[in-house]
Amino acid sequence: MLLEKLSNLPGVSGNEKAVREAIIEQLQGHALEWQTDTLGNLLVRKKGSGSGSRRVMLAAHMDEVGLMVTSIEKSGHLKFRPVGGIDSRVLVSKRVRVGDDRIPGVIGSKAIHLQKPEERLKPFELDQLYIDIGARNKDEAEKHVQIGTYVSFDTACTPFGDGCLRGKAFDDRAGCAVLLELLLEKGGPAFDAAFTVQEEVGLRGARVASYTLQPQYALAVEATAAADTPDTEKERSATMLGSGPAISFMDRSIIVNREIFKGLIEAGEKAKIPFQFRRFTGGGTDAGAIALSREGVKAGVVAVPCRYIHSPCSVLKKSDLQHTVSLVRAWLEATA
């Protein structure tokens, strides 16, 4: 499964090489043209069928949230800072992989037995956490790790429950899997695909990619927060697993182009594809940067609902992923 392979790869923002190479491997042997730019974006052109009079771009970011080593202690433990938005409260005792050699490690903290009563009442802050790679001391750790080394979560993508998948980096390897499936299938309309970098730290890759591709229409294919859990009131739930892809009308980075918004709805209704609306308007996506490229681009967002996003382990529904492929395909056929 494409998503499983992509999810298991390390690709913290600015270090997307392994993901990019895996996607290029999938492209081999197909009638596709591709290039990489200076920032690391992978740009793919599918000539497809039809007149191709409109330049249409699909975008999905390869990077994931993660960590970076900022110092090495005398004890050999590694201090770190997040790359992208991570809640420090979910990090304690999580397994990680450090550096290109994927050295196994675990995020540690002071054991509850050693904490003062008042300390037990507060969640750990980043300064109280460290990564343990089993090194005896600083000299031993420095043989394997340097300041600036990337750290990714050590979570294997596996199926479980009623048609669900659990794993890391579904934001946005799910979107990458959607783009790959559309690129590799025979026929279909022409479009450009941008597998972008550094979305989690400021939508940086999309800005460069859209400047190069110069689309007239663009759709960011994302993963978005599902809040169908006991701690969220139903009316405040942004999206729900099993209800299909989520169509955005706005977020922190963009007010979605009305033509694209209506086009997605019409495509879903015509093809009888289940979909929902993303009712949370925070966060940002590549669409925000794409819309402001050059003289402006008509841009929209469709996303796969995903529980526990931006954490070491997330959950999505396989049916939502496949319905996202179907909705994007239907929209392309009506637009490109």
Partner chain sequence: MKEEEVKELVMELSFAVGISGSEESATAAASRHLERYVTRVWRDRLGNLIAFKEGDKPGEEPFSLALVAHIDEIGAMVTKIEEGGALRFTGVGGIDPRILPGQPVEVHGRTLLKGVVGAKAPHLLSEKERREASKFEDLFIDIGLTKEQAEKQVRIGDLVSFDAPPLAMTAGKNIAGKSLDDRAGVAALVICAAELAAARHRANIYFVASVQEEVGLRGATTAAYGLVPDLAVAIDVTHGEAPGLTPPDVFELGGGPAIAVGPNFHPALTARLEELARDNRFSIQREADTGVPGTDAWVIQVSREGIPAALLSIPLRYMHTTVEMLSLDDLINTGRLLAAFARSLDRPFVEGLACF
Second form
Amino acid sequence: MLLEKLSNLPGVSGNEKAVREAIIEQLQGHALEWQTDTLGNLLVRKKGSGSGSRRVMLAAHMDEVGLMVTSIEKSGHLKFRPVGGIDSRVLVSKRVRVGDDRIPGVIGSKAIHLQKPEERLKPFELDQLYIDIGARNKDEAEKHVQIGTYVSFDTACTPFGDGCLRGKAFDDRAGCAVLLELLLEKGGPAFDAAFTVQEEVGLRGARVASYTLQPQYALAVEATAAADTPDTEKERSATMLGSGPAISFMDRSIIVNREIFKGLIEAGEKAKIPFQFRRFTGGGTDAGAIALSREGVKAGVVAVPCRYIHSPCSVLKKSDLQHTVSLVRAWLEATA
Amino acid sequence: MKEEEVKELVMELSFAVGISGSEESATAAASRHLERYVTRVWRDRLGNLIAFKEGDKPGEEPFSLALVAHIDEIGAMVTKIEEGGALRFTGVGGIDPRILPGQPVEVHGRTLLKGVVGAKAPHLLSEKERREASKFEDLFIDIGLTKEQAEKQVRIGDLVSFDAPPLAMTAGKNIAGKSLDDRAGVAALVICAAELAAARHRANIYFVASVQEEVGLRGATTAAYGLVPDLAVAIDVTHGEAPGLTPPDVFELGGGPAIAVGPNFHPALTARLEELARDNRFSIQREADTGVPGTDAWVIQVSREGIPAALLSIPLRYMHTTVEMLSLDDLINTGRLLAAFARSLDRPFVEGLACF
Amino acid sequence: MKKFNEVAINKMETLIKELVEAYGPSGEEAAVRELIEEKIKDSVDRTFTDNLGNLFAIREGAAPLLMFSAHMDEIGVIVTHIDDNGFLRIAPIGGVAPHLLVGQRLSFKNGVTGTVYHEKIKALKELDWPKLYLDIGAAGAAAAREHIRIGDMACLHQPFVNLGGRYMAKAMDDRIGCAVLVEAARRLPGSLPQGVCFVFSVQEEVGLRGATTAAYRLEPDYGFAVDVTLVGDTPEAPLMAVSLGQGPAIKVKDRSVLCHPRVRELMIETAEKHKIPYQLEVLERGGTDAGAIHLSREGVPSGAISIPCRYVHSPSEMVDAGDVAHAVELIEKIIMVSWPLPDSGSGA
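Switching conditions: you have the form predicted alone, so give me the form predicted in complex with its partner chain.
Starting with the chain above, the whole complex follows.
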């Protein structure tokens, strides 16, 4: 499965190489044109079979949140900082992969036995956490790692439950998988696909990609938070697993263009594809950067609901992913 | 440039006044030095100083490198004239009000007025107030005039700069003073330009002294859009080591410029800088930057269709105070490394930057 | 002080009333746009709208080109959830303080009106968005869904009031700027020293978004925002030297822009030459369209003219009629100044 393969690859913001190469490998042999830019965005053109006259761009980001080594201690432990928004409370007792050679590491902590009762009540601060790669000292660590080495979570994508997947980086490899499926299928309307970089550090790749491609209409295909979990009131759940793709009306980066918002609803209703609204206005997406490109672009967002986003292990439902492909396809057919 | 010349250069630049949005005097000082080594100098619509030096490129399609350091400094601005003639003010850029009480200042009114930042006398403070940090609203500038006199001299919006001449430390080779953030970077541009005066380089080079960095990287935003360089290096300052601070937050004074790595920086540029430092035996340090909108490189990278960027940071103690301190060795090393980098560039390297 | 023409004031009062009472939260500015287009089209050579919904109204002319921008959008809320009993959950659009909404009436584009209240709370500081809901009087979820969908927006519902020389309304920020520009355009003579474009921008309250793309498209030589500013003349107000009734404010600085010194000085000279009262403004928080315009492309020297306004982002924003009239006059005179061609920038 495409998503499984993509989500297992490391691709922390600024180091999306492995993901980009895996996508390019998929593109080979299909009648597609592509190029990369100086930030590392992968821009793909599908000529399509329709007579579409509008320039439509779909965007999904290749990068994921992760960590970066910021200094190496005498003992060989690695100090680090998060790349992108991570709740540091999720980090302790997790496995990671360090550097392009993906050497294993663990994030350890002071054993509970050694903590005073009052310490046990407090979450671990970033400065108390270290990555341990098993090196005996700084010299040995420096054979594998330097300041600036990227670190990604190490969670293998695993099917479980009723059609669910557990894994890392679904935000936004899920979107990448949707775009790839639409690119690789025969026929369908023409569109540009932007596999963007550095979304998690400020929507940076999309801004440049949109400047280059100059679309008239754009849709960011994302993975978004689902909080349909115990102890969360229904009105604060944002999205729910299994209810189909989530259509955004607004987030911190964009007020979705009303024409696109309505177009997505109509496309879903017409093709009888289940969908839901993303009932939350926080968070930012590539669509925000795209909308403000040059003279302005009509932009929207559709997202696969995903629990425990920005953590080492998120959960999505395969049916939602498939319905997202269908909804985006239906919208493309009506728009392009 | 000789060490003594560099010392005079950085002290002259530190002394010049150029608060964000009104950088003319500081720009003029930088221009006097840069124009000796370049083809042409001009200021753009926002006030960025651009010094252009053409490359030697027989039969080759031209490409350009921008070296960018910001010329503006933090300062203050008058917001109100009080009944007794005292001036209320606010910060321009990230200024820490705690450094202000007792600070000598100059108010740029119709004439240049000397003043001092005053606060409520300590013996009038309650125990609780004494333990609290000074806030802007508790402070004022005393220019020794009555309200009527002050109103003839001062308008709302007039700028206030620190009256803090630079200091050459006698123990060691350090310089202390105001606005070394980022006149140190501008000095590095001049050193680089001097190094390149008699050298061959293929790249067309823009030396850019950017404005309004301290209020949101504004000058670099428009300069990058206007110049469209093929690649760029920003030169700024980073925190120097001092008691109580530990890596990764701080860097050694005298340990050379810190080369930044992270999403903001093109890996090929960083690699080239590190390689050149190694070959030329310039000491350098390495700084991991996880993606923080801190320097001009942040906006340059995403200008138009994207511009590959790198960042060299000169270690600086006590940033955003009037006693910022740097090492002359770091400054000279930075200028020389930049010159080596500029000389190393050729067309194939530039073309390779979009190939991932 | 020059006495203002009484007839014009009444006419303008009607214009202001119509504009402030119109519906137009960020992203839903169509009603305001249509109203303004109708009012301004006879005063300009042409009008058009862009992808984001900005309205451009152009008086053609020689270079340089001046851009004046006032934003059409206002703060509001957006529906995020409809519960089983027909209550709506809401999120803010722009800088809305939750405590200012309690008990207020809000209305939707289709005219549906409701009021905001809160769940049980122990102290006022608990009053945050998750505690608020909007009640449109629907008897249940189905009844609510007949009129309202998730993603629909509502804004404050308040009438315009003339308090006797001072105007009070919702959305004075920045319909008053829109009204000032419409009136200034109406008064301009047949021949101008240079081209002028009046931009009525969208989505200012969520981050100067409309002005960003409008300035890119227009490529003006100078930019001017016309917006409201805060004042320091109310009881125990923050330190700020701007008062109601002392004339429009010429901005020096806010969080988004350091106004270009030459633009600022030319505006001051113009005010002094025509004896128009003015104040100087240093705003410690908040930004305006000038912030976006001056960073467009290679940079645009920009300034801002502000109408002093009390209680900004509340249901009862208050401005002074004299300040409004003088703002119109100042802008008219600024347009009649022959602006120098800016530096080429390229140095070529």
